[in-house]
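Single chain ahead, written as structure tokens, the form predicted alone.
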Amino acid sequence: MEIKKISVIGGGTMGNGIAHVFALKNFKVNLVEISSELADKSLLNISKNLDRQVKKESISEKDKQEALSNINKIIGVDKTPPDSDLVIEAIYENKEAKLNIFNIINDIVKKDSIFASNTSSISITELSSASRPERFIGMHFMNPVPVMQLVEIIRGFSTSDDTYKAIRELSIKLDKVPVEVFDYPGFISNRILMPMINEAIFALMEGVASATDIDTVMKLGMNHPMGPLTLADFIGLDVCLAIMEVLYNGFNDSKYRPCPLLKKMVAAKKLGRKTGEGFFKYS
């Protein structure tokens, strides 16, 4: 099951991360947006972030070159190349969304490719019902993907073996770290993170301590490189309570109930870096 040609769904953070890397590494990357001007966003922080690389000695000028030569801008789904070996969906977190995309290409690529979701808590196991629930996979990248080694590997119900073999040989190729998770909600790094999240949002909410002293806890005394707040921030709040949503409604469970000064935020628009305000302000 060689994978040579690749299909991003998406220019966004995540997306543009994932085709950064693929390109990086002498993959033929199709990157799969909506509208062209969406799409030429995309390759101009592809670039950016190939410029840091050459900054920092660890790509040289012609790496860069070369990676932006090996990728191709697509517009609209249903454009998607039907020689496709592996399509990577990296849009926002929307189960009905990731699912139309997945019934839109099923019928375009050929039936022997590999899909897969960059979802970061979205059953696969629904996901995969849309098109080949045995070529179905997650590849839960971390952000930034070209800095990040980690890629969970999540296994559908019915993914099959030479599927999850194919994505862990190409994860390593990419040099990253694979790690198998079978699909439970939250997968695993989001399962202990984000109720860690939470309980920050709870002690800020609760008056136990200030934003500020909450993250100095967690990164004096746990040794984190970045409190739990600024990584709220940094992630986004809106998919900080999507995903505590996920958790929430999969295991029926009160502990991961989302904080009601998480969900206050999100509707009063203060999502973080990305609006430039969450619990801290960003200029």
Contents of the next structure:
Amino acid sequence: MEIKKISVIGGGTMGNGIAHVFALKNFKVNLVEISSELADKSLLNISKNLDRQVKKESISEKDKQEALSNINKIIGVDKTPPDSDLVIEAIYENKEAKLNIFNIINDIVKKDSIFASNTSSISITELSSASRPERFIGMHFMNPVPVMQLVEIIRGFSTSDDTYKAIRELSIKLDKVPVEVFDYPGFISNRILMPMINEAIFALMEGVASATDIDTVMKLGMNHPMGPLTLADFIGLDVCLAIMEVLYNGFNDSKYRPCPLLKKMVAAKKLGRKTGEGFFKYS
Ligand code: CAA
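Same protein, different form: I have the form predicted alone, so give me the form predicted in complex with ligand CAA.
Shown next: the complete complex, the earlier chain at its head.
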């Protein structure tokens, strides 16, 4: 089956990035949000991010306009178009909320379409149980989606080879680099990234070095584009904590215990860039 029509559920940071890259490659994209205001906000972000690319001359103004015209606003998950070939869920990291969405769309969307979740750590096998396990897969994009080349493709316990192949080919059409990963907590990206970030937070909590110096070590010593604490602020400290908890509970191993300072900052709602303060302050 050729995948042409995509529905993206959730227009937040990840959802709008995903809609952006598909629309720019001339796919028809339904951007599904819960209100018209949120859908408009999402489209505005897409337009601003396309502008960055126009400014850098990596795309033309015409490409931008065509991409925007490929995106159709849909309000309400129950209005997800039944003829979608692929539905990608990109809402916040909550298993029950995601299962609820897949339950709703399973009754609406044609049976031969593929369902994907952009979850950063929730089990694909568990998420697939609510709908169509063989045609269910993880499609984990990285933030910022228009810039980052990787797509982690996660095969749930029952994901069929045809589903995997279709999503792999589709990722290549987006000019992304797909990597095949099996369904274990944190997949590969967050199993490795999050313990590093968590360890940086332990080092800060123990007073080993300042936040700036910890980041400088990893930027200048290891050539990371962002230090781990800046990256944690960029991802969102609530998201980092949720992923550490998935690792901790999923492996039942104390090496994944979330740092108490991370927990305290989430409790204090210092969530990083999105709240204006995390390990650093943002204006
Ligand atoms: N849309 C389109 N273009 C964007 C963009 C966006 N949202 N954000 C940045 N860009 C573009 C810029 O226009 C710029 O383009 P050129 O290279 O053509 O000049 C380029 O990206 C670099 O941006 P900046 O010059 O503004 O800033 P920078 O050089 O500091 O790079 C960064 C910013 C790309 C975010 C870089 O710091 C970086 O790679 N950081 C690490 C990001 C990372 O690790 N992401 C993964 C997070 S983990 C995750 O997503 C998964 C999870 O499950 C938690």
